[in-house]
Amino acid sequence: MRPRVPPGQVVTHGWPVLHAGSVPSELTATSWDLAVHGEVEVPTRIDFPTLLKLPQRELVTDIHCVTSWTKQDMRWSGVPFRAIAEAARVKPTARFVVMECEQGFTTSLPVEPLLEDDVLLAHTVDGAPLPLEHGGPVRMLVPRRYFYKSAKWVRGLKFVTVDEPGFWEVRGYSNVADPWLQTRYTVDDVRVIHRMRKENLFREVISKR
């Protein structure tokens, strides 16, 4: 049985805020929508009221950040990714999903792991609306991957035949992002972090613990 806390992780009682760029302060539940497109038979656009009418799921899970913290027993609510994929009638040619976010950020994963029961388009955490600084009003939740794969401020799901590595991945972060295998970076950790800081791309705000 694999350990609950992946190797190299430290449990935190706070919830650190990490992102590149700024928080999109203009984004609200009223202005938010989601485009589902690419290799699907039924392209669609979903607004927030429609999202709330779709099948909902609540789960309690841990999250694991690539910067080595783990937060346990978070209670999330949202729409299972599987429900979105089924409604869009994903074509057999679709092998990857590009998660498109505010300000041009993206990340991607193969379709298969996103169909797991614990993958959500999450809008609620610990009984409250998902805060903007944590990706609200809607973010991806992919608990079995490092948290940068749980894309903040998600605005599109593009189903594609060929993978399109995203913002963090093209800068050296692992495209696999498996916490239990410690696939954090594809190049030397120190060089990646140094380059992030030099380009002023890496902003980190640690909450009080």
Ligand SMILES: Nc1nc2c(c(=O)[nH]1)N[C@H]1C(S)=C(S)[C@@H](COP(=O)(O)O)O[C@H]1N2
Given for the second form:
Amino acid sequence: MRPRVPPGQVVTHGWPVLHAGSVPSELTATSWDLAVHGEVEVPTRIDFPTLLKLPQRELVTDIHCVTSWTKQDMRWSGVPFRAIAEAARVKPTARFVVMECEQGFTTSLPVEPLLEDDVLLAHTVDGAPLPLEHGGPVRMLVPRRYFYKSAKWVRGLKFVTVDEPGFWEVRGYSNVADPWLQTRYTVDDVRVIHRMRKENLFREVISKR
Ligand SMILES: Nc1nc2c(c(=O)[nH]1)N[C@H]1C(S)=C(S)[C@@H](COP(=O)(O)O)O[C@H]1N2
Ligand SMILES: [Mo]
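Please supply the coordinates for the form predicted in complex with this ligand, as a counterpart to the form predicted on its own shown previously.
Below is the whole assembly, all chains and molecules, this chain first.
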């Protein structure tokens, strides 16, 4: 039987607040909306009242932060990502989703794992509206990946054919982010970059990007 807590994780009873940049304090349920765009037949803009009219789901799950804390048995509610993808009629050419947030933060995942029934656009946690500092009014919840894939203050879902690695991913976090496989950081990439630096190839690689 698999252990309750993924390898290298420690259970916390608090809930740390972690993000780059500042809390977007002007964001409210009234000003929030979500653009669903890119490789879709029906680009849509969803405001908060519309989100609440879509199918809702409640689930209890653990979350796992790459910095090694795990928080158990959180009760989340929201709209399954799958419902939004179906309404937008995702084109077969779409292979990845870029989650676009306030202040330019992004993270991405392939479409397929996002269609799992535990992936939510979450607005409620443990019976209360999702607090602003935790990404409210609406954040992504992708419980099977490290928590940096659960984008706070999400404002856009862009379906794309080619992946666009996100804010933490380009800074060395794994693009796979699987807590059970413990794919935390792209150490190999760091080694490659180090070697390229030594051989003075770095400048050329950057300019080709
Ligand atoms: N918009 C945005 N979402 C984000 C981040 C961020 O910097 N900006 N950080 C990620 C990281 S690294 C973590 S660990 C979780 C933390 O969520 P929490 O503050 O609710 O614990 O948010 C993720 N989502
Ligand atoms: Mo994180």
